[in-house]
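Next comes just one chain, in structure tokens: the form predicted alone.
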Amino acid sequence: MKTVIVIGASGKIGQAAMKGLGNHRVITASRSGEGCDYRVDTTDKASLRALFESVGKFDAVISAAGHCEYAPFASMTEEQWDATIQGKLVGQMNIVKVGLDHIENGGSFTLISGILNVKPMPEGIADATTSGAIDTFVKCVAYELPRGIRINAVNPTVIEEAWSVYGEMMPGYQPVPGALVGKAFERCVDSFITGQVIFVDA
């Protein structure tokens, strides 16, 4: 049994991720903290450090967190770009950077990207750009992590449980069951792969 921290556990992807972690001790965290064990702000390294120190020993971190703004490129504001870059990209990089000082030898990080960097949709430019950056970050930083620590990313399409929220924005996309996304997270935590992007798409 591993101790796994799931950041963004209160969201739809976080809930999906936990479907594959039944054999492990799961610690939950989110920005609001509602319904979770801890509250954490991934854009604040001190907040992440406090989380990891409070948990103590842990073997894996799953990130299902990352706020994105949606708007046409021509009208997207600097504030919207910054919110997405900090929330989805920098925040997840912070998880890895700070987490390296606390995670057990041979541990793993699993980040979340998203299908829009390979299947773009209108008004999804910020999400697509940061998702592509996360996929690249994972592929490259895997070569630099010490102590046998692994890192991967799950790149899912929209899940069935969130279709009511995103369906109108994504005509022609086929949602997948959250349990299938959970299997991808399970593989990242329990296998030996590293530097991989696991696509979950129909």
Contents of the next structure:
2 protein chains.
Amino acid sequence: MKTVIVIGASGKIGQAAMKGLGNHRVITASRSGEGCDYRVDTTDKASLRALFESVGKFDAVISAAGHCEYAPFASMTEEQWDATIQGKLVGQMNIVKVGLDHIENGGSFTLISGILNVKPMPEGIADATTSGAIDTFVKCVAYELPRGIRINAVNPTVIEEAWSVYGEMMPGYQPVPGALVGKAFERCVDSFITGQVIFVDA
Amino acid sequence: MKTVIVIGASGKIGQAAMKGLGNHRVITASRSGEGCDYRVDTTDKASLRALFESVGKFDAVISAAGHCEYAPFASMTEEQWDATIQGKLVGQMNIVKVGLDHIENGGSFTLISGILNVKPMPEGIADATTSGAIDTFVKCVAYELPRGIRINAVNPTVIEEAWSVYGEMMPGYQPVPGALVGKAFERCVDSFITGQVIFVDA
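For comparison with the form predicted alone, provide the form predicted together with another copy of the chain.
To see the whole picture, the full complex is given below, headed by that same chain.
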């Protein structure tokens, strides 16, 4: 049994991730903290440090925290780009940077990207661009991690549990069960893979 | 003959790009403005707007402007990440966003990424991550551009002309002649391709 911190645990992907963690001790955190063990702001390194120090020993961190703004490229504002770059890209890199000082030997980080970088969608340019950045980051930074620590990304399509929210803007996409995304997170936590992007698509 | 604006024209890649533009009218710009027709700061949309208004009619914009900071991931500071994200990613997206209001019908944008996202290198994590973002951005935003406007990225390995600077940190990489990178930019300007990443590697 490993201790796994799930950041963004109250979101649909966080909930899906936890479907794969039944064999582990799960600690939950989110931006609002509602219904979670901890409150954390991934864009603030001090907030991340406080989370990791409060938890103590842990073996894995799962990030399901990747806030994106959606708009046509021509109307994306600087604020929307900044919110997406900070929320989806910088915030997740912060988790790894700060987490490295606290995670156990042989631990793992699993980040979240999203299918829009390989299946582009109208109004999805910021999500796509930052998902491409996360997939690249994971593949490249894996070589730098010390102490047997691993890093991977889960790149899911839309999940059935979120179809009522996103379905209308995603014609032609086949939603997958959240439990299948949970399997991908589980494999990242429990296997030996590193530097991989696990696509979950139908 | 097309009018082509080369941003970052005084750098090694900008010089390489211009080797492919002998048949065109070339307008040069760079951050310092030294030896160029114009001075421009790609992180400042007003500066870009002023450049495009000063030039008047143009058919293509080439960006060879992608400042990156190099360090091991564990020692990358927030300032280094921010400088790279602004310089290599946001600045180039700004060129497209602002340029769209000024470029001729059927015009083209060609951005610069770099081989480190597919051939990772120690201390290259910020360059790699933002290059992955640029490659993704180009592939996805191409579908959104109006008026027959195209967009591509050139993703080169190190060029011979820069080998004295980067060679020591890049054992096992084969530099290519800048003229070959110039060919890639020329093809992006003169062909009909869009949403493509042109790798120039050996």
